[in-house]
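Only one chain is given next, in structure tokens, and it is the form predicted on its own.
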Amino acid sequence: MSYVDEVFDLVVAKNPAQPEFHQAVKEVLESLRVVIEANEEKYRKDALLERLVTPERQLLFRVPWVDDKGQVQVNNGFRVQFNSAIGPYKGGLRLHPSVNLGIIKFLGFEQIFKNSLTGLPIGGGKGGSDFDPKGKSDREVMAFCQSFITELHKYIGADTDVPAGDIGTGAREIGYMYGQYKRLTGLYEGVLTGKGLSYGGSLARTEATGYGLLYLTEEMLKCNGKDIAGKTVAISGSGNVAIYAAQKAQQLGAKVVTVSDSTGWIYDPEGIDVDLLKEVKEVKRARLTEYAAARKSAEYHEKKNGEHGVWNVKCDVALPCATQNELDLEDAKALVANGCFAVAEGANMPTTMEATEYLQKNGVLFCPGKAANAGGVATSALEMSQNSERLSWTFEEVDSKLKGIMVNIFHSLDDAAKQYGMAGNYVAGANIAGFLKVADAMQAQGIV
């Protein structure tokens, strides 16, 4: 049995009932097979892959808090500090009822390679809780965040582990967490990113993941003889990533015709009105039914079981920006049938392996999330730099650095794919480019 297969079997045996983590490890190891087999003796002797797929530290803790009725509630808290070979752990905190250890491990594992691809000195980690901020009062969210960080603060720091936002964790949540961290430690340091501008946050951080997705997509199309201007784009999701991906796509001359949320989706043939979408989602925190009610050209479709929503709409470019495994094989077939020629992931692993393979086999340009959505963590690292230097850059400075990073990421994965005889396979290219830097650092630092 090959070293790759041995390690994958070990992961499944040691991490039962964690399918998302298994999926992420399998996807990475399969695309690294050519690199690993060329160095198998050395890697096996050093147990490099076993160390790579095993987190350096896994934290599980309870989070008790009191709701507005005086009832004590208890949630599960998680932080997986996966790999610090190239820098302090860096990765978001996800607040969503679906959160469990397997999902946090999948996200943390992906984060290792994503962070490596940015070219910045940040390692991989991820955390969160099964707490749902939806429908909670500000006071309840504060109570949860303060309890959560009261436990987590023992294990994080500006040079140790720097969490950020993710699904369910926006500026409000980061603010409450930062205030409690400062209160407990007496330290005013860049321990969390995604902070408000008045207390150490970075301009362009809010826009970064969505903008970065479009900068990379634009470069990918350009290098394949295509132009994003004039193209029709389908986007899923209506959170931070989707909103700013839609905004930047339209600034680049494309027309975005779809967005979605957990209850339904919008098709707007005249193009999504980003200002209205922001009003509905960021100000009112409402459902997309309110978007449809306010815009005559919009069609609202309620989400039904087995219904494939936005991916059935005719488009040139598809940008899944909602959540993991949202784009399956049937969706991929619909996209190909409708003439879609490029897919770039704005969320973490939103495309199933079967769908990814189908898209690649049918000539669709496909860029994985660990590269395409790295703009968020890249700008978080830029926020860390600003905090360390006690200064702040202009929006234009941060945006320019972000665009440079995303263009460089595309060329890194494109070059890696070509070097190993897989030109055009950007999934393999991203994994190889991210892995080689981390593997080199791990070997240089000995058996730790």
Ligand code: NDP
The other form holds:
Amino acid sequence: MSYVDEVFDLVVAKNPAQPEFHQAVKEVLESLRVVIEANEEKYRKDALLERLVTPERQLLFRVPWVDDKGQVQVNNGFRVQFNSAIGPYKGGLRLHPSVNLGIIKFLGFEQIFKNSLTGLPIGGGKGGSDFDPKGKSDREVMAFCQSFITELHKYIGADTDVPAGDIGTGAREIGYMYGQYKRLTGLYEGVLTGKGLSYGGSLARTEATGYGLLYLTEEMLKCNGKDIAGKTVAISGSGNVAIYAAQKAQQLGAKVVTVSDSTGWIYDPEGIDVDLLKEVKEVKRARLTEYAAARKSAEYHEKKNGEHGVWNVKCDVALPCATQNELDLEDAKALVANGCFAVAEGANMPTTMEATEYLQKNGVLFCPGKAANAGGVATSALEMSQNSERLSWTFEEVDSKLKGIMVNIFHSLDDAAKQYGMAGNYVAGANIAGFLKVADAMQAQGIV
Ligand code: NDP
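With the form predicted on its own already on screen, would you show the form predicted together with this ligand?
Whole complex next, starting from this chain.
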């Protein structure tokens, strides 16, 4: 049996009931097969792949907090410090009821390659909790965040592990966590990113993942003889990534016709009104029904079981920006049938493996999340640099660095795909380019 297959079997055996983690590892290892097989003896002797798929450290902890009725609630807390070969662990904190160890491990594993692709010195990590901030009062969210950090603060720091936002963790949650970290440690340091502008946050961090997604998509289209201007774009989600992806797409001259949340989706043939969407989602924290109520051209569709409405709409470019496995084979078929020619992932692993293969086989340009959504973590790393320098850069400075990073990422995965005889396969290109730097650093640092 080949080394790659052996290690994948080992991952399944040693990590039972973690299907998302298995899926992420399989996708990466399949792409790396050609690289691994060329160096099989050396990698096998050093157990390089076994070390790569095993987190350096996994923290699981209890998060007790008191709700507004005086009732004690208990959630599970997680931080997986996956790989620090090229820098301190860096990756977001997800707060969502679906969070479990397997989800955090899949996200942490992806983060290793994503962070490597940015060209910045950051290792891979991820964390979170099954706490659901939805429907909680500000005081309850604060109580949870303080309890979460009371445990986690022992293991993080500006030079060791720097968490950030993700689903359910926005500026409010980062603020409460930062305040508690500072209180417990007495340190005013860049330990969390996504901070508010008045206490060490970076301009353009809020916009970074969505903007970065569009910078990369624009470059991918340009290198394939196409232009984003004038194109129709379908977006899923209506959170941080989706909102700023829609905004930048429209600034680049495209028309965004869909957004969604976990209960429904909007089709707006006149183009999504981003200011209204921000008001509904960022200010009122309301459902998309409120968007539809305020805008004549918008149709609201309730989400039916197993149906992901946005992918059935006619579009040129699809940008999944909600959550994992939200675009399946049926959706991929609908996209191809409707003439969609490019998909770039704003979310982490939103496309199933079968859907990815179908899109690639049908000539759709496909860029995986670990490259396409790397703008968020890249700008987080820029926030770390500003915190270390005790300086703040202008929006334009950060935005232009972000654009440069996204364009470079696209070219590094395009080049890697070509170098290994898989031109146009950006999934393989991203995994290979991300892996080579990490593998080199791991080899150089000995058996640790
Ligand atoms: P938000 O919490 O701001 O928004 C998430 C959006 O996705 C919401 O519209 C939410 O709907 C929807 N959603 C979440 N879970 C589900 C689900 N199980 N089914 C259907 N819809 C769902 O998160 P972000 O925008 O920050 O993150 C979106 C994706 O992008 C995630 O995969 C995240 O890991 C990834 N990402 C985020 C980065 C960032 O900088 N924020 C960086 C890189 C990747 P509802 O409001 O109803 O819950």
